[in-house]
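Given as structure tokens, the chain that follows is alone and in the form predicted alone.
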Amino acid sequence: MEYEAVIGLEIHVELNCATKMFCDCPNSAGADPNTNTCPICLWFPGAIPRFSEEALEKAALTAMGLNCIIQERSAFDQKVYYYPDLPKGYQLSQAHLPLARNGWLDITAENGETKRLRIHKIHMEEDVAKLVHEIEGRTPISLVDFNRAGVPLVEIVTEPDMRSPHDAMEFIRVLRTQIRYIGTAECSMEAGTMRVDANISLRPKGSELLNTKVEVKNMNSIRHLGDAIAYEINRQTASLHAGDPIVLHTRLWDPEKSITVAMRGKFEGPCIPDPSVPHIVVTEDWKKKIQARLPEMPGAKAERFCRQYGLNREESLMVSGERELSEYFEAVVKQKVSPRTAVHWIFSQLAPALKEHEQRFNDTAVNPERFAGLLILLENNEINAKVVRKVIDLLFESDQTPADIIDQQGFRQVSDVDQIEAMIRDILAANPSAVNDYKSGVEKALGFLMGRAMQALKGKGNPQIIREILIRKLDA
């Protein structure tokens, strides 16, 4: 029998709020263990949580950016389970009345067509503490760091609309881009600010059944997510062909062995309404104010880039892929630089240089004004492409303008026609065999003569003028 996969994702996203969700402790990574704590996030008896308005606003912005409908009323429940990272015995989460429902994201399917994947709900919850496992002597010990306890999260639960690892990976890529555009979270799987669990089941192809699922955790990259889903599809297929039943349980992904490993049985504890946090009731006016804070989203921006700047679809998708990059591009173009010139040099030279210097588009010494100034000199034929590559590196080391660097280094392009013609006459006279090869139809001869001309001008000649004069004299 042929089977198809049914895949749904549960994504925890850590909001970049200044404080935790129910107290004023800093929400900052990297602090010494158990320093960002107070009686509330340590869950001392009698401590009363105070709900963060910033967390609500950022959660609502996230949901709106994912095309979800904000519910008029939402509420927190006590999600009861017992684990060392949760000493009060429950987690505050929105199990019954979530913040938002019925969202969607469009992805590019494997066949190149657009595919819409639905979001079932988005709810808020507090993060739990972090367990740290160490060896003391020969004795394994587990320690608890409460710095993460109470950090504001949203959990995004999809509908089981995905059918392949590709679908899941593309959904996470699009989701990450959307949320980074909104600016409410960093969405780094590697740093743990976005955590993804995948629920995978199999059913006979063509069936509408939802069969027993297996949950896979511990995937810290999009590639690992795809690999884990692919492995689990193969494992479950082999089990079904062998007549073994699929049992509801949770598995871990082992990236070193590239396998999933059984972790524990799947257990859902009770969720009861929490009496300490009042219901959240939002008005239409409040929702409109939050909606007004949403930036132009990447899909709409890509379409505008095609219309406004004449970019093709591939170029517009590349430039609109990250908010910082898209804003940098537009700032460069506003300096009267050709959009295609900007795209080419941003991706071919500037982006790799930023990575090498560990800088970002919104925080770099090569700001849009300096970069645009360099490209304008190129478009005005005052420098050539080779000089642009050299000057980009120098812009990281100096606060001078591109024009000053070029003058100081003697990089100005030689465009004087009389000077170039005199030089070319000498080159043609000194290379008669290359001239004869050109006249005999040998294509490489022109390149050879171009190289000799550029060498004579120490790389500062205008290639376009040199080529035009060379061809005119050779053809004559």
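Positions refer to the first chain, counted from 1. Bear in mind that the values here come from a model prediction, so they are computed numbers and not experimental data. Rigid core here is just the name for the largest C-alpha set that superposes within 1.5 Å across the two forms. First, how it differs from the form predicted in complex with the partner chain.
- With the core held fixed, the Cα of Arg50 is displaced between the two forms by less than 2 Å.
- Relative to the superposed core, Gly30 undergoes a Cα shift smaller than 2 Å between the two forms.
- If you fit the rigid core between the two forms, you'll see the Cα of Ile69 move by less than 2 angstroms.
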Second form
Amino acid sequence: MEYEAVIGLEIHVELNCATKMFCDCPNSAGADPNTNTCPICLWFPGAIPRFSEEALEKAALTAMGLNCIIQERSAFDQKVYYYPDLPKGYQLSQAHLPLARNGWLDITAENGETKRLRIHKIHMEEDVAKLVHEIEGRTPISLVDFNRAGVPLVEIVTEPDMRSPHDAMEFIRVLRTQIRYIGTAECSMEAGTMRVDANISLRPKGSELLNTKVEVKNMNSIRHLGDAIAYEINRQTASLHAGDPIVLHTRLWDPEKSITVAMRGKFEGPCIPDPSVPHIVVTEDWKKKIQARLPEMPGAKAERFCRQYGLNREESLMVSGERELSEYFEAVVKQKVSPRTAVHWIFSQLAPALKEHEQRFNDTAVNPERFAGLLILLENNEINAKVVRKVIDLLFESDQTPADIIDQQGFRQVSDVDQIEAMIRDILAANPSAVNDYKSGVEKALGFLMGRAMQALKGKGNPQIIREILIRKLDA
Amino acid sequence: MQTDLFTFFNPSEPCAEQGGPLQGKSFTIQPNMSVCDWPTEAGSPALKKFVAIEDATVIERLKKAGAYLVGSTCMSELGFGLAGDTTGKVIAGGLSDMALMMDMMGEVRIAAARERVFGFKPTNGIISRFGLIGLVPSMECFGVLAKDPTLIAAAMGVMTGQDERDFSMDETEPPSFDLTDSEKLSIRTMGIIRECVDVLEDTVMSKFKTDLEKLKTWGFSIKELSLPDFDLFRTIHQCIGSVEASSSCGKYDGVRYGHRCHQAKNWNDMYLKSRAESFGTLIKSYLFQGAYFQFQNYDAFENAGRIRARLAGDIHQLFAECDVLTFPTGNGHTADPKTSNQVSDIYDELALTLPANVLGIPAVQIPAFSADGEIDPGLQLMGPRFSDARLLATACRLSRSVEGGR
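Starting from the form predicted alone above, please write out the structure of the form predicted in complex with the partner chain.
Below, the chain from earlier opens the complete complex, with every other chain and molecule after it.
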């Protein structure tokens, strides 16, 4: 029998709020263990959780950016379980009345078509403490770091709409792009600020059954997510073919061995309405205010870029993929640089240079004005492409304008036709064999002669003019 | 005397600053209320050697109003029931002008009734719970015992009001505790619930009837009302209360504070042993009940929540027909602190006070309707939410009538 996979994802995303969810402790990674703590997040007796408005706003903004409907009333529950990472025996989470429901994201399916994947719900919850196990040494010990306890999270639960590792990976890519756009989270699987669990079941192809699922955890990159799902589909298929039933349980992805390993029976603790955190009731006005803070999302932006700037689909997807990049691009184009020139030079030269200098589009010294200035010189034929590369490097080193740099360095390109003609005459005279080759149809000879001409002009010659004159003279 | 009645006796000097509404009045607390640097063990090894790191909001406010602390009384484990509690004795013995006590099912009123003093439980949500080491957040609050009900009103006036450290408070402006507008605060009709009267012990019943006759002679009209589901209050309290208690006690793991077992195989073993050694039999039974509803019978818990809402609606309707409801405070059961190790003993004793906790409404216990030597279960008035001042004004009026009648 042929089976098809039914895949749903549960994604925890750490929000980049200034404080934790129920106290004023800073929400910042990298602090010394147990320094970002207070009686509330350590759950000392007598403390009362104080729900952060920023967490609510960022969670709602995230949900809106994922096309969800914010619920008028939502509430926190206590998810009861006892584990050293949870110092009060329950996690504050929204089980019964989630913040938002019914969202979706569009992905490009394997067949190239757009596929809409539905989001079942998005709810808020607090992160738990981090356990550090030191197993080396005589006595293995476990340490608890409460810096992460109480950090605001949203959990995004999808519908089981995915059918392949590709769908799941694409969903996470699109989700990450969207959320980074919204600016509410970093979404790094590698750094653990986004954690993705996959629920996978199989069913005979064509049926609408939802069979027993297996949960897979511990993937720390999008590639591992795809690998883990593929592995799990194969494992379950083999089980079914062998006549073994699938049992509801949780498996861990082992990145070293590229396999999933059974961890435990799937545990669903009880969820009790929390009596201390008030219900959250939002008004239409409030929703409008939050909605107004939502930026233009990448899908809409890509469409606009096609329309407004004449980019092709691939280019506009690339440019709109990151918010900072897209804003940089538009700022450059605003300086009257042709959009395609901007796209070309941003991707081919600026992006790698930024990476090398460890700068970002929104804070680089090569701001859109300076970069556009350089490209305008190129478009006006005052410099050639080779020089552009050199000047980009120099732009990182000083705050001079591109024009000053090229004047200072003598990079301005030679477009004086008489000067070029005289020079080419000399070159042709000095290289008769290449001229003969060209005339007998050896194309490469033209390149050789071009090279000689550029060399003679120390790389500052306008290649288009050189080429025109060269061909005119050779064909004469 | 002090060592018997106090877990921590540390009278501070009466505040020198003049003019606060509670100037020169002394008060005690229970060891589940935070006073900076005071031992705060809440009657349980689960909080062994725990010392509070800041003052509870109410304590801060009482001090600011001129009141001064005497000490911390003895209490039952985590405030569940009254075993070992000395708050009533401290007031009756004149060792303090007033006493703060946690009321999660009527402890304040029963403790007051036993010692024939006044005990008041306010509307839930008008006093900050910050610094209270509670057990059942949706039902508990700070209550006050005193011989003088006007002092209770003065203390309430100081303690109530918004606190940014407790977001769970009611957003409504708290009621005024100014009792001078006696016209506005007067009541005429007291309701009694037939289904409650039907289950009273004989001695309590006859005393209650005598009390009602007195009330009539003082000009109150008594109206008999019906609430067929009255007996559900207890069930609802036990179900929801035990679940919340189970959650509240999750934090007592012996890791950050409290008792930690000496030897354990691994962390799980450490938690199990520490908790097993920390909690007494009674509170353990209660927590087990809560865990049962959480893990095994969540539907029952959900139903309890629904019934709680329905009972609130029922009571609301009754208050359309009367100003306050009246009950005896005690019902003749006294859980023997030495032998009462069953949850049902506690619920038997507090059966007539706990409806106010289930509904979050105010209630006052009024003593001294009886001659000396007589059994006095106390008289209790319950009013709608925010009728706190009316209840206290009525308590004052009755106290004057009693004295006038002597």
